[in-house]
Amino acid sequence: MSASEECNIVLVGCGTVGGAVARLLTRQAEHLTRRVGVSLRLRAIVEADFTHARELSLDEDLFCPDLAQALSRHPTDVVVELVGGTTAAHDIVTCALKAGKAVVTANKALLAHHGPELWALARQQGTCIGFEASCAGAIPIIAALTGQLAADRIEALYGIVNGTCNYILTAMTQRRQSYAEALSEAQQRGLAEADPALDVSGADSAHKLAILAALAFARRIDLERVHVEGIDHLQLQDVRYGQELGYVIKLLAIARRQEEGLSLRVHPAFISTRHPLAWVTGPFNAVSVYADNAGHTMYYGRGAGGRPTAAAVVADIISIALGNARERFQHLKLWPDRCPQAEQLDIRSVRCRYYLRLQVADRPGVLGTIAKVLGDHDISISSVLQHEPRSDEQSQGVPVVITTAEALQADLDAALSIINNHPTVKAPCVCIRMVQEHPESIE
């Protein structure tokens, strides 16, 4: 839509985020009008169950059980989809776009799976989709990639984009809680779902990475080819050994441009305590972007929660109301439906440093055997950490921590397949990647 004096909104979904959006639009209406110069009018709230809406004391005249009914009854410029998932949400967004309405969504799973199709449909209908809230809550990373950094060549981005995981890892690092204890605390504080699988498995971060990488590199991303590891198998002893070596553990979403293609991966990683991302704690998110001309820029803030996410949703509504979003959507060529398919690299082609913890028999020559296997696969040892064994450790083996120089993942996998089958090794080796600061291309 082009700029006008009034923007009419239909909100679909009134959960935590939807309720916060409704409250912002209704309770701060005068403030928004004065600030933006356009009246943002919430015309209807579509929901199957209005219990939460009533708890928020929202105007019941806004309640409507069906989107088609809401669109027929009310003038509508923007449909806000906040139901989540990829089934009903897909139908809602498709219906709104086919009706010629602009859409605002916070649904990263929907866009990671169906983004190119929906962006193409929006363009065919002469409208647009706003999705700032989909990737990092209140952090304006989509605005940066499609605005300030649009003319630059982006080399890499590194993100902490899941607040649940970052809260858990912060608790393990700072309070030395076990994974189970930290997860339980996060659930009690409302920072983790009753079923946390989507978050702790890394899948949520992968959805966000697919969207961000598509915009950063102007390529269509295959979500199925993003390498994903979660935090649900991390052990406290590895977090503590990492700290002893000067590192902190984070779940990172990484996208890097390489000569052969794009490396896209989500996994736990040790980063130096001096790295800017190491300072991101609790439920906060951050994304570091490395570009040819701008160099290193970092975007930090609350990555989830009703009010922070609602701020991003309403910002998208404002951009649509002012006509900015449609112009950018129609003219920029970095939207995935307009871009070629990315050449995505297999995780085995990644080169980085590694943290290895082995449980080995307390015998002479064991470390030499391990060092030889690593050396035979072109893997150099950077450091070895071994404490005096306790009497209760003998049956499980003695922990030996090794950090390596930079090596190819394929070579490490081959070496570990031999090491793990050696009779002196009591349990499969724990392997955690060590990520270093990405080099800037400018001085």
The other form holds:
Protein chains: 2
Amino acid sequence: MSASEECNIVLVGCGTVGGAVARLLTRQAEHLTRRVGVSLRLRAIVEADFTHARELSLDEDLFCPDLAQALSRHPTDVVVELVGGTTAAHDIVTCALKAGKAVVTANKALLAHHGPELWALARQQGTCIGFEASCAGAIPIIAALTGQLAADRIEALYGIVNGTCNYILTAMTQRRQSYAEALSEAQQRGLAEADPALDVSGADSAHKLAILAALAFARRIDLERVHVEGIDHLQLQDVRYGQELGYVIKLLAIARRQEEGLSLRVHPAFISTRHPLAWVTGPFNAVSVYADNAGHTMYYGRGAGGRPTAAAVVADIISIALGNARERFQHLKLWPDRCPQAEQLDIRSVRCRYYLRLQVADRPGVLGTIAKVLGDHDISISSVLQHEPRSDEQSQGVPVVITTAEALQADLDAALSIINNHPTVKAPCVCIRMVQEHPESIE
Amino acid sequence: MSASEECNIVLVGCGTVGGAVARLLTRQAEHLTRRVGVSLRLRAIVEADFTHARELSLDEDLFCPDLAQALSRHPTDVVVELVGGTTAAHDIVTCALKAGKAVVTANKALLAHHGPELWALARQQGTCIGFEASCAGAIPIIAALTGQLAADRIEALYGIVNGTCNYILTAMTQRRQSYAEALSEAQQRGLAEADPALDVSGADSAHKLAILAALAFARRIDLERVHVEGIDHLQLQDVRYGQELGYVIKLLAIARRQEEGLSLRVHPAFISTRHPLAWVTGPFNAVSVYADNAGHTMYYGRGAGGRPTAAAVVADIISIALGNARERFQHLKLWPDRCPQAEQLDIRSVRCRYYLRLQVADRPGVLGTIAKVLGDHDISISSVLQHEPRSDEQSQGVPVVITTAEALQADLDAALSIINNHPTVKAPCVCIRMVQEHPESIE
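Just the form predicted alone so far, so send over the form predicted together with another copy of the chain.
To see the whole picture, the full complex is given below, headed by that same chain.
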């Protein structure tokens, strides 16, 4: 649609985000019309269960049990999908696009799995999809990648894109809680689901990374080939050793050009306390982008929650109402439906620095043995940290922390398979990647 | 213009930024066309002196001594004004708008002084002005205010928008340089002008604040009524006392709703080391925005330099080429040419916390006297810091550092006029505002 005086909206899903969108569109209707110059009219709320909608005192005339019925009864320009998941949501988005309606969605799983197919359908129907709310909530990172940065050459993107994980890691770092304690507190405060698997496994971050990297590099991303590690195995002692060395632990979503291709990965990483991403604490999100001309830019804000996510949904509706979203979708050559497949590197080809913690027998020559194995595999040691042993540590071995220079993951794997089998090594080596400040290309 | 296959550009001014724009448009032409789906064609470079353009090996066929001549010879969609200042630049922008051309400019002084008049002219001519590069270089803050945040209610905006000042203050904080040493180093490194007055006086930040606040609050801003203090009077000892108390000094551009109106001011301020803006070091810029729905978002990046600023200019050109800039300009009710005048508060009506340093005689009862005067003026003391005196300090008095709770500037002024005249006070009190973390309205 091009800008007219009215934009008619059907909202599907009225949970936390849907409810916030409905309230925003109804309670702030006059303010929105005054600011935007187009009247944003919520025509129907499609939901199976209207309990939450009633709790929010939304107008019962808006309630409708079925999308097809809503579309047949109301003039509709935009369908907002906020049901989540990849089954019903896929049907809703497909149905809306086939009816020629623009779609706004916060559904990262749907786009990470089915993006190219849905974008192609939108293009075929002459419409578009707004998805700012799918990645990092209120942070306008999709707007930045398809706006300010659209014509730049992006070298790398580093994101803290899961508020649950960042809350847990901040609690471990600042309050010295164990992973289990921090998770439990996050659950009590409504910052983690009862089943936290999607968040803490890194899967949610991988969905967002797939969407962001596709736009940043104008490539189709294979989600299955994104390397994903979660935070659920992290131990407090490693967080603390890292701090001692001047590093903070974060769950990072990383997309980075290497000579041979694109490295796409989600994993816990130590970053220097001097890096801007180290400052992002609690449930906040941030995305750092390194572009050839713009240099380093970073975007920070609330990655989740009803109102912040609703703000992103409404911004997308406005962009569609003004015709901007469609112009960008039709002209810019960034959307995966018309981009080639990325050359995604295997994690074994990634070069990185590493933090290693070994539990070794307190006996002469052990460090020498380990250092030799690393050296034989072309891995240089940057620093070694070994405290005088506490009496309770003797049986599990003494912790030795080693940081390496940049090394190839394949070389490290080979070295660790030897080290872990050495009789003086009491437990499998703990290995956490270290992420360096990305160089800028600005002269 | 609405999106067509070609966008023809005339560039006026070929200095650091102009040269970078010209190189970007010519050297990366193919990449731009491929990404943007519209061919961005640089048709002419208007300059009086082509020395720099020749050094950059720009095509001499592009050189043209006069804008009118360039417009008569070449099809033109966008005129890019990068000459700076408010005299010639005003003529260039007016001439381009009157010819119905869209304008892109990085000129904050021009827009801060003449924005409403120029936006009105653009509206009358059915065209628009892109000015992303005028505030905070590569940071897409104009895009955020007129995009993601356009329909939100913004409560406050805090910006570090002058890289020269931030570089100097970072050097004073981290390397304990005096103001003069830090300025001299910034000049040597090309980060400060030979005459640094526009930057260090806060005037440049005030220009940017006027532009940002106009969009954030949809109000016309009177630049003359923005309260401006620079950094040139700051003393290293105050930076260090602030650090001791957990604060970092920054030159902040602040726009904040208070009950009675809008507080607009540029001044050095102590902010907590825990606030995200405290992390912004060296020549980097950042803008923190607190909005009713989105909550706290922050935008960080390079605020100056040829290529980062050129990236913002090219992003504006693309937005114009796709028709997006004009749609937003025509529909959104944010631009000052059709907004009411802001109710700008006098600095005396601003409520703030204060850092005070007094040089007092080392004698009983002095602190009590000062505390009584503050109390009489409704100013509560938050903390007092007084070190044991060094022998060399006796003659100039002993430094006593006081931080206050939130107080009215008018009350503070009245208290200080009494304190500064007290016989035990050896020198006028040093007074630096303290900026608290802004509360978010997110439930």
